[in-house]
Structures are given as C-alpha cells and as structure tokens.
Amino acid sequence: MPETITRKETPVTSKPATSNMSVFAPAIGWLIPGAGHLIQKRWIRGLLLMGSVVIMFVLGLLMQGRVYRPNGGDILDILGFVGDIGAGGLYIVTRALDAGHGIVAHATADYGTKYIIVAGLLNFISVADAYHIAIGKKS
C-alpha cells in the first residue's frame, strides 16, 4: 500500500501591495487641487476638480473672504480653518502673500468666506477621490 503524505496547508495572508500612486496621487492632488487626477491620465475629471477648486478659491478671495488661520479658540474658526486648509497649495499660497483679511462686514465678504471654506471640502473630495482610483476601487 503507497504511503500518502499530507501535508499541513497553512493560510497564506497576503496584504494587498500598496503602489506609490495610491500615496503619491492623493498628496498632490491635495497640495495642486486637480492634479491627483491628472497624473492618473483621468484628464476631463482632472481639469474640471481643478477649474471648479480655483475658480471657487479666486473668487471667495475677491469678495473678500475671509481665510482663517489655526487656532485653538471658537469651534467655527477651528471647522472653518479646517475646511480652508483642504484648499492645499491655494491655502498656503494666500497665507504667504497674506491675504484673507476680510472683515465680514457685508454678504459678499460671507458669501466669500463661504466659497473658500467650500473649494477646501471639495479638495478634500477629489483627494479621496483621486485615491480611491490609485487602488482600483473606482474606475
């Protein structure tokens, strides 16, 4: 009788392999609103996230919007602060030049602050995004 030899299978737990672009595309796309985007060859989405980003940005800046800088005091200044910063290179560009300075004085200087806080979130969406698309979650 041929002597069978088992052998014992141990469970092969592999992690998925994590691709330059799925950290590479997400912190440019943060840092140039669109860019995430593009470097993926996703050109019309690339284009219009960050037509759609600067133009709410450029705009919110010429109503005279306020840009708020990080603090630790009121909870709005901190979620405003916030959504600001998800604007990336546009954000740290205008706290270089000092701009934002707008004194919400009238509602084209809210509807200003508005715009930017808005451009930021839309940012941090097309971040998330532009990784989704790195690790082939979405198409």
The other form holds:
Amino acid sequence: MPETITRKETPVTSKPATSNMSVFAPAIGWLIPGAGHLIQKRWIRGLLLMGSVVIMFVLGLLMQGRVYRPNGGDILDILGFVGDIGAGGLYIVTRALDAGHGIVAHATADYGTKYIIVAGLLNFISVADAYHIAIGKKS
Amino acid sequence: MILTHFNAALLFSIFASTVFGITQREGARDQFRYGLYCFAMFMGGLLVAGWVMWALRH
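Follow the form predicted alone with the form predicted together with its partner chain, if you could.
First the chain shown before, then all remaining chains and molecules of the complex.
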C-alpha cells in the first residue's frame, strides 16, 4: 500500500522589522524628546511628549535640581545618572552649559532633582513607544 | 523658582500622566481616559498621603 507523503508546510517565520526607522526613530527620540514620534508623523503625540519631558526637565533645573554626573559611587547616585541620561539632548546641553549644580537648600530643590530624573525616565518610555510604532506593533 | 509641595506634585502628575496616557494605550480616546485615570491616581495618592501625614502629626 503506497504511502502518501504529506509535506507539512513550515510556517513562514516573520523577521522583526529592521527598517531604518526602527533604529532612527528611537535614536532621534532619545536625542530630542518627542522627535521619534514627530518623524513618524504622530504630530500631536510627539508635541505632547516633547512638551511634557522638556518642561519637566527645565522646571527641574529652575528649581535648582541637581544633574548627576557619571559616577561609580553610591547606588542612588548611579541610578540618578541613569535617569538623567534618559533626557538625551537635554542632558548633553545641560552638561555642556555646566548647569545643574543645584544645592539642596530647600525642599523644592530636591523636587527639582526628581523632576530631572523622571523627565529622563519618561523619555525612555517615549523612546520605547516610538520604536513600537516604527516596527508596527503600535499604530 | 520655589513651588509649594502641592504645586510641585500637581505639575509632576500632569506631565507624568500625559506621557503614561500616550505611551500605554492605543487610540486617542483610550489614551485620554488612561491619562485622566493616572492623574486621578496621582492626586488621590497625594491627598491620602497628605492626610495620613497630618494624622500622624496630630
């Protein structure tokens, strides 16, 4: 009795989209908060993200918040630097202008430090969102 | 620039809620609703924490 050989169709594995945009959008979004959305024509979202992150960062500086330098000391200082670096271009410009030497002389100066860290962390989330849009995971 | 504790927390809530709303949901309506939800949670937590601290002090 002849056996019929049935060939199973192997599912086509979809490669993750590695278009230029999936690299460029997060990179530009990190450097300029919100720009990762703007270059993908998400105008309103991009402007809202840009406004939120930039205003928060600037308010932090105006409140005499401290900008963390690269360091290998206390774990909280290291984490502070990781948060700050999320703001990308804002952090680079601030360091270039040698600003952010806030001394905690009053309670809101400590708020300023936290504002700057959180602005960077929010920008990390925004960068991840820009990447998801670029690869088509999110509209 | 010196803000009161409440104003600092209020501004923080507005900006964080905006980013959370946009990034954690799809569709303008859901994004807006989630942003409002986060803002309400921030402000609710702020008021509860404030009253708890007041109660501990008195």
